[in-house]
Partner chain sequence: MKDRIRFNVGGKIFETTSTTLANAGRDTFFGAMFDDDWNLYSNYSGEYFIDRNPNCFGVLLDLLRTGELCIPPNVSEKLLYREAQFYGLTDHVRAAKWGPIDGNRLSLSRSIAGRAPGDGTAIRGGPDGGCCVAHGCMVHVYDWILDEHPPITLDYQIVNDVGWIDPENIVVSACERLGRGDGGMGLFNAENGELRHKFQISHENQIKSFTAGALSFSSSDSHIFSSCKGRSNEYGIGVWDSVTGKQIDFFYEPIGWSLGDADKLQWLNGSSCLLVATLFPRKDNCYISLLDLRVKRMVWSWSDIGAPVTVDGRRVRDAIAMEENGSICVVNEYEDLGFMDLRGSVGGGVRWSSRSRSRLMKGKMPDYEPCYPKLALHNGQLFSSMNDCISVFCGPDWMLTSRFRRSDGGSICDFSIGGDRLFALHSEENVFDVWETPPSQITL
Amino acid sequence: MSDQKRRNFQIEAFKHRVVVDPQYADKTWKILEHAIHEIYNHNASGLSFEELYRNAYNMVLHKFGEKLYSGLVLTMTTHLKEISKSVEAAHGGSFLEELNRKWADHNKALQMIRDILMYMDRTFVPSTHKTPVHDLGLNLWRDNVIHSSNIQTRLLNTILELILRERTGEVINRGLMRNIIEMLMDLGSTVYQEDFEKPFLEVSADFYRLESQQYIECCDCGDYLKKAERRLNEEIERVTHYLDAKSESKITNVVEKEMIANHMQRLVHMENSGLVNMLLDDKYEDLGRMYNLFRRVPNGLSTIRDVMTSHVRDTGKQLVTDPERVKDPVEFVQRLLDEKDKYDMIISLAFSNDKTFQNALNSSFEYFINLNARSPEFISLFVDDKLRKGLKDFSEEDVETVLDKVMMLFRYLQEKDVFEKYYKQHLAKRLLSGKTLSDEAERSLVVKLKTECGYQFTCKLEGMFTDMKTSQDTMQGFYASQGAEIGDGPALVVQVLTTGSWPTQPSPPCNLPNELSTLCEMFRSYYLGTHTGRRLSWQTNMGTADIKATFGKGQKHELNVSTYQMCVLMLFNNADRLTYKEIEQATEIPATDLKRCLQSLACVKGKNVLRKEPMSKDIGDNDAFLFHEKFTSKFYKVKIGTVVAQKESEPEKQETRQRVEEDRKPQIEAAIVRIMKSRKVLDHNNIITEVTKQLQSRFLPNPVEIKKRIESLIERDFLERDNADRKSYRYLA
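Output the coordinates of this single chain in the form predicted in complex with the partner chain.
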């Protein structure tokens, strides 16, 4: 065989050729594409869902999923481009409406398309990591409509314009706004934020910056705050009506920053209407508004608080240092209470009982009350006044409230022991003169002091009450056993006071008239007979007496006088004219007291039962006193007071001061010993702080004084200086 005849045999593999319609995919896609067109053209009613679903299923099944998907993207994009054009063509006000309508259409169409292509969405899309149909539809809408160059800025401007119009009072179509904003939210949070929220916040910031500038120039503080509050509420309302709830905090932040935070100082210090004026005029509503608005911005409340504090401190300082005010202690304390009431009202009505404000107020009061060293005395005097007469017409509860208020002031005091000193003096006077109005009120106050400062603080006060009670019993006992012997002579009432419990000053007893001194002797022997081991000494400087006097024309009066005055007057039973010297010799009353008591008997108009020669205010050693026969008074009972300032005189003050200081010494020492006993070794500074802390509830110890006490304790071998560290002390057991 020749070479050319040799044929190459090729054996073909047996193939079963399946002839398929090469255009199957295209045809099927055409059907689906047509359907999508029809859906967008609102002609969906003529379509068969089953047929379309099956076609889409078949395309995926026969591996044309990719073609189906890309076809969908293309077709939808074309439609959206058309939509975009028609939206662009819409004029003026119809722009948003057109966009909204088209958006609704698109959503409806998208739902239908998704139903048709459900099989692709369930199988092809997840296994190829493509975007599901619904999300794809939103993304395409975003890219082709919302982000098309002619729509994006126009949409934003239209929305912002509408919001601006609403801000200036026009009514806009909120439903439409809500739909459009919801569309942006549906397209994803980034679309909402980038395409709307961010520019919206910027524009709002500009708007409110400008507006707040205008307002602040022409409005007073109260009006400005009203306007700011209204704006804030408007924005919150806007968010609930047509914005994303997450925007609320952002837009309110903008308003807060522009309208409040930026003008905070100016508002607070605004002349004639700022915070100080609101406080002065008790403008609860304005203050409440300011509180609620300022609370929203950083440092807002602290600004209010600082201004309020400095204002309270200033006015308080003026009040306590005003020399006019100091003249009337009752008025002084009443002023303090009024001030406190005023601010309590403000805090409860306007500042929603904010704890930080209450604390600021308390610290302010503490600050200025202690500026005046006489505050403890004045507060005690105020109580004295109230308990003597002030509470006459008050119900029990009212008394309690007054006492509670006093306690509140008391809490502010640093030198509580000074108050205690005065209170004791005043209480003693009240008890001895029987002037106290209500035993209940007295005791209630003592209980309050006890709960505030502890048992130690009030045990002496309680002792005074006990003495009063036992004295009554003693007197009953005395008259029961001795009554027969006494007969019709003058009646004697003795208060037996325990030494130490009472603020007594040792003073030599004066010479009592004979009628009395025998009676006193009888009492002394009775008392010492019933109580052994006791010593009685008469405190004639503290007693009172009621004497009956008959004057020239036979008019009778009952004179209410002190024991000293009684002694003086009794002398005139036997003489009509006595010189100062004679009186002094006869009574042995200390010179200062005698002068005072003569002054009150002879120099007070209307109560001058004696006449003095010469007629002058001051008492001289050579003056003579005469019985004033022509004395008249409208009243049967005449109370002759002692000329003594209710307040303490300067030397008395010094004395009280000194006694307070003296009393403090053992307390400081006790505190030091207590501390060192537990600590064994401690350095100087720490002792000072610890001692101060321990004694704070009673008074504020002076570091210099503490140092002196330490030195004294070292001298007495309670402590020693540490050999290694000279600044430390060691406790010696």
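Mind giving me the form predicted on its own, seeing as the form predicted in complex with the partner chain was just shown?
No partner chains or extra molecules come along with it, only the chain itself.
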């Protein structure tokens, strides 16, 4: 449409002035006032809402909005005062019902009145900043009914009494309670909080304070926690049914404070039923309940954690320092594992796998395992026992589980290098005697150690496995080339060990029987002929032998013995009786080893293939030995072990410790040089800290030893003291 054709419309004022009847406002208000009375009196069905709306509309239009609004306030107030009297007159249980009924009536009436006065609500009320009709109705109800002097206190007391009755086990009308509480909430958060919530929380605190005092005097810890949990759940349920959702945290805080926080110390330390008893008796359900309740209050979990940590440390300390319990290393370690399994289970089932509890447990185990200086040795002996025979009927998964548990204990050790020393010795014996249960299990543990501590830790262990494999190939080559010369003589199996990889100690070779010494020379010639630049030295103290023996009445047995034992027994092919001195001279076995060897051959019941004169457990220089013709055994194969303590003797222990200390020196020096090379200048205390940090994965270096190593490096011109500050050191490139 073009601009020319557009037409502008304009609304013009009336040509003549509209004259309003002076009585118009009063007449109209009378009609509306009558309608409001009828609505409150439940006679609204005969009213024409359209006509009433038009009347209210016209009053506002003709500037009588103020009269309409003030009239509404006056009329509603009158009716609400009547309602208030009606509610006050209600007796007993009908009080809340009457209040609820009148509240429902008021809401219906308010809805109808708001519909009639909608135009006033939308135009006059906003422009004059008055309260909207609905809110006005609520405020008037609050002021004239709820805050009536005869209703306010009575209402609060009635509600609190019903809640108390419900707490003591009675059934109340929850629907009615919900309606009354919703009424208070509808009247505004302040009304709900001041008229109900605040007194409710105060009364609840008094109730639970008294009840908790009664319970704690007559219940054990488990029962008390059940009651506290039940009360907490009841309050949460109460909120769900008829209280404001925002009240949940407030009322639960009251229960938590009065029933848990105020009695925490007494509960955990309760005699015969507290936390320690729950831990000892594996009461997972009670422990879980305590954890869930205590986590709700400040310092609750730290209270449980501290008591648990203290108990675990005390128990562990007794376990590792009790002389009776450390007699059997395998049992000692098994107890540690059982203890760890027990608390892992508790943390998993009762403490929701809480990391802080797991960390506290790890810290406790690390503390008490390292109280016993022999823990590294005992853990290695445990592994040795399991990998020799202890895991025979286990599946692969079960073997892995046991190895993982061993690694868990290994992580707690501060002196991991001491474990390495013992583990290497025990592994060597297993490999050389062929007594290992499974190569796979052995290698699996080495891989775990490598993952934990790095290649440096396990490179020599891996070298031991390599030597075993290479030795097999060497023996095949030896018999392939020398088989014809050897003929039907004794069978020789040689393991060629790389010096440095194996925990061998210099040991003078003993005099081997002629049949074997010839074979050994043949092997030496073959090996040195196929390898250049090598040197062989026989470690006869580490070997084993299978020999066939014939006893009285032609009874035959195959004896599994050490090389030393074989050398002794072979002497009896040419003599019936030999003295200790004669045996020592013929074999040249070191005295300590010879005495052990003879003890195992003559003094162990069921394995005594020799007889000793005089009969005693100890071997003397003047003792004599005879071949035991009457020896019998129900087994054809008889294993005669060397009498040796499962644990190291005191001198052996000191020797091992000395070797460990010597091995540590270059590691400490290497760490100092690495640190100084990157830092150039560093003071003494920081060097101690840095070195400890670098080496703690293997061992905890002694600050005195670090100082000695620094002095040694200064003497060798790796470091120098700072001229300005004598406590600082400089790196010399």
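We call the rigid core whatever largest set of C-alpha positions still superposes within 1.5 Å between the two forms. Positions refer to the first chain, counted from 1. Predicted model only: the values in this text are computed from it and were never measured.
Core-aligned CA deviation for V681 between the two forms: less than 2 Å. Core-superposed comparison between the two forms: the C-alpha position of K665 differs by less than 2 Å. Shown in the overlay between the two forms, fitted on the rigid core, is a CA shift at S697 smaller than 2 Å. With the core fitted, the CA of L72 sits 2.3 Å away from its counterpart between the two forms.
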